[in-house]
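A single chain comes next, written as structure tokens; it is the form predicted on its own.
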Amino acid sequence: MAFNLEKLLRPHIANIKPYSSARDEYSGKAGIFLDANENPFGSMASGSFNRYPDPYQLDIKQKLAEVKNVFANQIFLGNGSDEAIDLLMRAFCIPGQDNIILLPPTYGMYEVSAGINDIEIQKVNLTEDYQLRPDAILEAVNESTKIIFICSPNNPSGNKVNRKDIYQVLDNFNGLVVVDEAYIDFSDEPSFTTELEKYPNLLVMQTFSKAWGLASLRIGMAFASEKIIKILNLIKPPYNISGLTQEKVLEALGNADAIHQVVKDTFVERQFLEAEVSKFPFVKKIFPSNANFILIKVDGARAIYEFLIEQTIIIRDRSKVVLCEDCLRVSVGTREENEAFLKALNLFKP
């Protein structure tokens, strides 16, 4: 189907004049900076943080483009992936008029952001084994549907979504398809960033919070056509990524090969957890995972969750989430953390 970005965009967004920061007008790194009313005498903390950072994070994007095999102008960096989610709704969805499609069980911030922005939500549940129902998804689309969010590997179930089903949605929906790949580093599937040239209606989200180990820095990635990225840059806050965060992300990108060992260690610990958890009589099922967590179906999920809290072991109770009844989500920890979890679980008396 024909994808028309200009038609999808909220009309007033196309005419917005972006905030012009001082560093937009001069991109050099050397000079006498008397343009932004900064403190010229330095910072009250150790380090040099008295100058505003690069508003477009160009050094990171150039390095990240090499790592991800995309072009730098196909990258948007946000304050976590949540910023990209919010900006997409503000750019493309008219409050009180347009809608998005969510596929429960899925990442909760899509619904939260839609609620904040007064965007109607259409829900098409996944199958019992947490796969898409592409025909039902496309049937739910109407003239006011602007975005479909697909999470793969999915949170909270952990499985990868059948690729052919995502293609079916991409091929038959003329709005924006967002593929959230927060856990892609733990999956054996190639990223959908490889499909950006073919699908102008595709946006792929990833994060530095999981395999990269930078959750505290709050930085997420969005990959899309240059036109879509320009829209996100148009409406984002001028300095949405701090200088300290940019510095540390560049450091991490210089050590990108280390992520392979992190993923390998995670796989070992995930297999250990799956094997040991399966021995408990109250565990009914462990769902297949392509992420750094496992979803477990148990008898008495809430009781187990509350007992573990008393033991200062914190997991997530997903038992009230659709299709996750009686389920607990457990992140993969270090061997020491995993053994402490299992020791506490062994103390639980149903």
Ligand SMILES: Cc1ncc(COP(=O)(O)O)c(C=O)c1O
The other form holds:
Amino acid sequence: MAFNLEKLLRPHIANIKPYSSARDEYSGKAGIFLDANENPFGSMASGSFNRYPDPYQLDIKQKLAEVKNVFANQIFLGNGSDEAIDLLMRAFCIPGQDNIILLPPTYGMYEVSAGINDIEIQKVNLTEDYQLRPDAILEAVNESTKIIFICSPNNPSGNKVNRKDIYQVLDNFNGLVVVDEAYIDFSDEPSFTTELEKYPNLLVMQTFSKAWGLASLRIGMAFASEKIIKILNLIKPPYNISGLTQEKVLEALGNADAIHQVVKDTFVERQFLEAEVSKFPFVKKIFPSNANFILIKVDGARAIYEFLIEQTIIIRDRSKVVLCEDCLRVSVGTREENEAFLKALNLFKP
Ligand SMILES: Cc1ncc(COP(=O)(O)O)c(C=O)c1O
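The structure above corresponds to the form predicted on its own; please provide the structure of the form predicted in complex with the ligand.
Zooming out: every chain and molecule, the one shown earlier first.
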């Protein structure tokens, strides 16, 4: 059975008439704008913020299309990737009826978003080394399964997911396969955006919050077929990316090559952390990372976490997460921050 987007879509969404904003009805840049009830006199903050921003962020998409080697109409921009996660559930999953498949341990927002939208969750745990179990995933699929979320590199484990397993899921599932690549810039694995032409059931998510260093601006990317992108645009709030954010993201895109240095520095610091952390007797295992953080298995995770907080070093205790018993997740910091973390760890008495 082939992928059928029209069938996957919630029927009422197909019939929705989108809100038509002032900037939808007239998108030209020159003129006297008396159409959107804005304040023509200026802003109460320094800068020019009195006009509504481009609802489709076309300048960003044009530039991003070049950087990511996709077409501009294959790009959706959201208020963080978290907005895309929520919109996908609202577009494709009927509350109280449909389900999605999650692969724990993984990023927490998929479950939270599903909960908010009253979408049932089916969980198929990863293996001990945090790889997919594609046969088990496909067995869990039933006629109400609409989306499978795969995170690669995975959060909180940091590893990249074997490509052949992702292909197996893409080849055998007629719903939507989301590959969340929030950490792809740090990975030696190429992005799945190259597969968009081949797989109409694929949606790739990335974010400006990590390697691009723009977490505070809140902007995430989704790449998919033009048809899927149109659906997300149809149901998003009209001006979901602020003008200030659009301005700053364009600036960052003009400086896209700077990412290479960030990635190099992160790699050097990650190796430094791995080497130094492995010397502590209470460290049992450091999981291989393709991201800007490492997952560390220790003896007594909670005690270490609490001790570090006393030293004002904040990491994540992931011990309560399935397959992460006694695991701590540490983001890669600057050399100064990493040394402060190691110094504090040195003071810990088990
Ligand atoms: C795997 C993964 N996806 C998505 C996100 C959310 O990114 P954004 O800041 O774009 O909402 C995160 C944030 O930590 C993440 O780890």
